[in-house]
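The chain below stands alone and is given in C-alpha cells; this is the form predicted alone.
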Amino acid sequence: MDLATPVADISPLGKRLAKKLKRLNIETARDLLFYFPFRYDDFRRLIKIGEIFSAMPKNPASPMEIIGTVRGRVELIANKRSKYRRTNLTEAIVADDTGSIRVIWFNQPWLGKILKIGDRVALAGKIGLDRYGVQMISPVYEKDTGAAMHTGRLVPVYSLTQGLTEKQLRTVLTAARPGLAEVNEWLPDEVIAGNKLMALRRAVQLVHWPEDEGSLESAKRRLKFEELFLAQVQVAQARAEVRSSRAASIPFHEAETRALVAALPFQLTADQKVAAWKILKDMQSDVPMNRLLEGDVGSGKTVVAALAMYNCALHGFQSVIMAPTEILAEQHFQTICRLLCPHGVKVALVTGSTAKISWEVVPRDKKADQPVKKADRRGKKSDKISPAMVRQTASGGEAQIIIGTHALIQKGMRFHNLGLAVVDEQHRFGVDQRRGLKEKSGHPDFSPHFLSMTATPIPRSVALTLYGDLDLTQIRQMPLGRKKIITKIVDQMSRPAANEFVRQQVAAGRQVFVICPLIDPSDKLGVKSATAEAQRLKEDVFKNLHVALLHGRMKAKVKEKIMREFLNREHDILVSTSVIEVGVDVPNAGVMIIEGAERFGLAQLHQFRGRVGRSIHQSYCLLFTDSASPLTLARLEIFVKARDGFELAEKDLQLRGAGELFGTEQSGLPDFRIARLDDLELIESAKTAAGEIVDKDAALEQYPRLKEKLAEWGRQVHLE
C-alpha cells in the first residue's frame, strides 16, 4: 500500500465506506492520514471496578462521576424495551477480579449480538454513581484484544459525515497506517532546525496515535507550523513581486493638500491625518504602494483615499476606485465629486448600467455631480453619457478619477496614465487583477500604487497570515461630533414596547433595518427568517408602514433596486439577511434591529450597528435573542458596552474562529486543517522563516519539494 492507494482498496471496511469518506474529501490513504482530529478524549485512566467508589470526588458539589476505562468480562447482556421512554435498552453486567458494574446503551440492540457472555471488553467514558451503585451510560466499547483503538488511550475525535462513526473512521485509519512509511519531509532543513520542529512522519503518526500530551503537542505544533508557513511563503512571494515592480513616484503637493483639508466642512481626526500621511509617503516611492486601510463604517476612509487621489491628479496621474456594488460605486462618485470637483478634479463613473461625468468646478452649496445622466446602453446617438464615452475619457486622459465596479477591469477599458488603484471592501486585488490594471494603465512598465479599504476589523494574527503582503493602517477614531449609538438587549416581554418605539422613530422621519439570521424558515434551527419576518411585520405589526425584503438569493439587479429605493426613502423598514453587512451609506436610517443576535459574531454585530448612526440624529441598535444562556447573554453584553470594532474582532476570533469572523466563503481564507489564526506566536515564527527563505530564493528553485508542496496546497485552497 502507498499514499495514493484508494480507500476502497485499503480494507473491506474502506470499500464499504468509500462513498461516505468521499464526502469528507477523503479518497486515498494520503487523505486519510492527513485528515486530522479536532479534539481528544482522555480515556487513559484504567480503573479497577472495586476502586471506583473510592476514586469518586469527595466534594458534594461535584458530579459523582469520573472518566476513564474499565476492562472486564461480560457476565450478562440483554435487550429490553423501556415502557416509559419507548426506547430500546441494552443492559450488561461487566466484572473484573475486584467487582462488577452495570452498563446501559440506548437504541443499540445490535450490541446483544456483537457482545457475548464471556467476552472480554474495554469500556470508556463517564463512570457514575447512583443509588443502585456504579454504572456506565452509553460508553465507548471494544473487545479487549490488548491493542486499544477506541479506549484506554488519548482517543482522537474527528469531524464526520452522515452514516459514518468515529469507530469506523479510526478503524480505516489504522488500516492505512502502513502508508506512513511514504510520508516524506518537504520543509527545508534550516526551517526544521531553526524552529525545533518534529519530523513530519512522526508528527502525522502521533496526531492520530498520541503517546502522551507532550509528544502530541509537539506533533500538532509541527503540523500547524507547516500550514501557516505555506500561507506565509505565498504572502512573502507576493510582497517580493510588488517590491520587484516599479511605480511612478508621485510627489506630495503639500500646499494644495493643506488648502483642500482646510476647505473641508469637517475636521480630520488624528487617525485620518496619520493614515493619509503614510499613504502619501508611500506614493512618493518608486516601489508600488500595497496598503490596506481599515476603519469602522463611517470612520472616514474615503476622505483619506480622496487626498491620495487628489495628489495623483495634481501630478498628472489618474486614479480608479473599484467598489463591489453599483450603489456603493455611485455613493463614492457623489462623495468624491463633493470633495474634489470644487478643486478642479474631473471625475467619471462607469458601472454595468450607469455612466456619469462631473467636469465642472461647482460651488460647494450646489450638487457636484452634474450633469447626472443615465447611460445609453443601446449605443445609439443621443445626448446621454454612455459607458463608451466614459471609457474614451479614461483612455484619453480627460477623466482624472474613474469610479466603478468590476467594469473597470473588463475588456475595452484602458487608462491614460494610471497612478493609483483603490479597491473598497474586497480586501485586495488578486494577482490577475493587478496585472490586468498594469496592462491597462497606459504605462505597462509601471505598476499603479494599490490601496485597499475595508470596514471589517481584522485581528493582527489574521492580518499577518492573510494580508501580510499589505502594509496595514487603521483608523480607530470616529469623526468628531458623531453620536454614540444606544445599544440594548431587548427581552421578549419588551417586544411590544420596541414595536411602538419603531413606530415613533418612523413618525419622526427615521428608517429602520431589521436583520434576520436566515432567508427562509427552519424548524431545526428555530430562529427567525427574513421572509417570514418581513411578511409578519407587513401584515400584522406595521400594516401602515412600507416594509421591504432583501436577501442574498435575490438577483444583483433586484438587490440594487431595493437598496436604492430604501436609500430614496421609499421604504420605512428594510428586513434583510447579513447581505446588508457591507453596504451603502443610509444616513436617514436610525434604528438597527437584530433578530437572533446570538447567531452572529461580535464583529458581525458591530458591522450591522455601523449601518446606523451616520447623521446628526440619535441612533439605536436593539438586540433580540431567545437564548437564556448566561454565556450567550454575557457575550452580547460585551458587544453592548464595546465601541471598538478591532477589540471585538480579536474577541470574536478567540470565541468563534476565523471562519465565523469572515464567513466560510471569504475569498483568500485558507482552509486550515489544524492551524488556528489566533496562534500569534506560531504565526510570527512562520512569517520569519518564510521571509528568510523567499529573501534567499523567491522562485524556490533551491527548494523543489517546497515549491511542489506550495503548488499542491494552492490548488487545494483554490478548490475548497
Contents of the next structure:
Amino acid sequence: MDLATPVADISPLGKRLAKKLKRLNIETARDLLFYFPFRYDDFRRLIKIGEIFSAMPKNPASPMEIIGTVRGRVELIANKRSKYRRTNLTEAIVADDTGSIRVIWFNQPWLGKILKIGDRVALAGKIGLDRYGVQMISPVYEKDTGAAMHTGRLVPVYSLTQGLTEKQLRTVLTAARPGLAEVNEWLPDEVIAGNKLMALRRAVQLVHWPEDEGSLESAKRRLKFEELFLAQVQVAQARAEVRSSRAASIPFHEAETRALVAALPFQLTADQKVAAWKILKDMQSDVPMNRLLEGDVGSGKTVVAALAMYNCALHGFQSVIMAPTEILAEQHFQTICRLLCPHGVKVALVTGSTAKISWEVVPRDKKADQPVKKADRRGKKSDKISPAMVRQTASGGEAQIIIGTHALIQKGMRFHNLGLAVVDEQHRFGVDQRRGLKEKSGHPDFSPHFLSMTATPIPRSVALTLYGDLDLTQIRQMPLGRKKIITKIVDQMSRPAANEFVRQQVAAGRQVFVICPLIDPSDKLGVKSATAEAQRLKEDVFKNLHVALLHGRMKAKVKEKIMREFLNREHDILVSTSVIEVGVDVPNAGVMIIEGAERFGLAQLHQFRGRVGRSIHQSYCLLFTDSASPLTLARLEIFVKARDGFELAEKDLQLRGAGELFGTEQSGLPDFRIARLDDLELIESAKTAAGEIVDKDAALEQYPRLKEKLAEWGRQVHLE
Ligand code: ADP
Ligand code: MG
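Following the display of the form predicted alone, present the structure of the form predicted together with adenosine-5'-diphosphate.
The complete assembly is shown below, putting the previous chain first.
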C-alpha cells in the first residue's frame, strides 16, 4: 500500500465505504491521512468501576458524572422493547475486578448480537451516578483487544457524511496508517527551523493518533502553518509579479472629473471620495495598481470605478469591467452609460448572448458583420449590433469602455490601449486572467491597472492572509437617505402571520426572495432543500402566487433566464440557495426571507439582506429559525441590530471561524483544512517566512518540492 492507493484497495471496509468517502473528497490513502479531525474526545481517564463513586465531583452543584473509559467483562446483556416510548433498549451489566456497572443503549438492537456475555469490552463516555448506582448511557464501545481505537485515548472526531460513522472512518484510517512512511517533508529547512515546526510525517501521525496535548498542539500548529504559508507564498508571488511589471501612468484630469461629479444627481459620500482619490493616485504611477475596493451592496462602488474609467478615457486609454454574470454586466452597462455617455464616453457591452454599444458606428470590415443601420444611444435593445462588431470597436479603439463577462478574456477579444481592468464581485484577478488581459491589451510591455470590487466584508486577518498583495480600500458609509431594512426574527408560531405578510407585500407589488440553507452535507449545492421549499410554497402556502426556483446545479444559462424573469416581475417569489451569487440589482424586491437562519454566518446574512432595500419602498428581512438556543438567538440578535458588514464579519470570525464566514463555495475563499484565519500571530509568521523565500527566489527554482506543493494546493483550493 502507498499514498496513492485508492481507498477501495486499502481494506474490505474501504471498498464498502469508497462511495461515501468520495463525498468527502477522500479517494486515496493520502486523502485519508490528510483528512483531519475537527475535535477530540478525551477518553484517556481509565477508571476502575469500584472507584467511580469516590471519583464523583464533591461539589453538590456540579452534575454527578465523570468522563472516561471503563474496561470489563459483559456479565449480562439483553434487548427490550419499551412499549410506550416505542424505543428499543439494550441493557447490559459490565464488571471488572472491583465492581459492576449498568449500561444502556437506545435503538441499537444489533448490539445484543455483537456483544456477548463473557466478552471483554471497553466503554467510553459519561459515567453517571444516580440512586440506582453507577451507569453509562449510550457509551462508545469496542471489544477490548488492548489496541484501543475509539476509547481509552484522545479520540479524534471527524466530520462525516450520511451513512458513515466515526468508527468506520477511524478503522479505514488505521488501515491506511502504513502510508505515513511515505509522507515527506516539503517545507524548506530554513522555514522549519526558523519557526520551530514539527516534521510533517510526525504531525500527520499525531493529529490522528495523539499522544498528549502538548505534542498534539505542536502537530496542529505545524499543519495550520503550512496552509497559511502556502497562501502567503502565492500572495507574495502575485505581488512580486505586479511590482516587476510596468503600467501606463494615467494623469488625474481634475477639471473634467470635478465637472462630472458636479453633474451627478447625488453627492458622493466621504468614503467614495477617498476611494476614488486613492484609485486615481494609484493610476498615476507606472507600477500597476492592484487594489481591492470593498463596500456593502448599494454603497456605490460603481460610480467610483466610473471616475477611474473616465480618467482613462480622457487620457486615450480603454477600460474594461468584467462581471460574473450577464445580467450584472448589462446592469453595469446601463449604469455606466447613464453616468458617462453624456460626457461623450463610448461604452460597449459584450457577453455570451448580447452585444450593445452606446454610440453610432459604421463597421469597417463589412465581411465580419451584418449590415448595420443605427445603434441605440442609451444601450436599449438593438439587434443590429453583433458581438463581432463590438470586438471590432474594442480592437479598433472606438470603444472607450468595454463591459462584459468572461467573454472579455476569451479568444477573439483584443483591446486597443487597455489602461484599466475592473472586476466586479470576484475579489481578485487570477494570475491567468491578469496575463490574458495583458496579452490582449494592445501594448504587451505594459500591464493594465487592476481594480477588484467586492461586497464581501473581509476581516483584517483574512485580508492579510489571502489578499496581502492587494491594497485595500473600504467604503463603509451608505449613501444618505437609504431606508433602514426592518429585520425580524420570526419564531415558528408566527409563521402564518409572516405568510400573510408576504401575501400583502406581493399584493402591493413587491417581490420576495427566500434563501434556504444547505442541510445535507452531501448536497453541497443545496438542490434538495431549495427544491423542497419551493415545492412546499408553490403547492401549500402560496398557491396563487408565482414561485420560481434557483439552485447551484442549474446551468448558468438557466440561472440567468430565471433571474431575468424575476427581474421582469414574472415571478413573485424566488426560492434559492445561498450558493447563488449576489450582486444583481432587483429594485422591486422588498422582502428577504432566510430559512434556517442559524446556519448562516452573520456576514453572509448581511449580504442576503443587502439584496433588498434598493428602492423607495420600505424593505424587510425575516429570519426563520428552529433553534431555541439562547446562544443562537443572541447571535441573530447581533445581526438584527447591526448595519455594518465589516463589524459582523469580524464578529463571525471570532464566533465561528473563517470557513463559515461567507460559505466557501460562494466566496472563492480557500477551504482551509485546519488553519483558522483568526490566528493573527501564526498568519504573521507564515507571511514573514513566505516573504523571505519569495524575495530570495520568486520562481522557487531552489525549492522544487514547495513549488510542486503549491501547484497541487492551488488546484485544490481554487484560490484564483
Ligand atoms: P454597489 O456598491 O453595490 O455596486 P452601486 O454602485 O450599484 O452599489 O450603487 C447603488 C445605487 O446607489 C446606484 O443606483 C447608485 O446610483 C446609487 N448611489 C451611488 N452613490 C450614491 C450616493 N453617494 N448617494 C446616493 N446614491 C448613490
Ligand atoms: Mg455592484
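In this text, rigid core is short for the largest set of C-alphas that superpose within 1.5 Å between two forms. Positions refer to the first chain, counted from 1. None of the values given here were measured: they were computed from a predicted structure.
- With the core superposed, A270 shows a C-alpha displacement below 2 Å between the two forms.
- Relative to the superposed core, T171 undergoes a Cα shift of 2 Å or more between the two forms.
- Once you line up the core between the two forms, the Cα of G112 ends up 2 Å or more from where it was.
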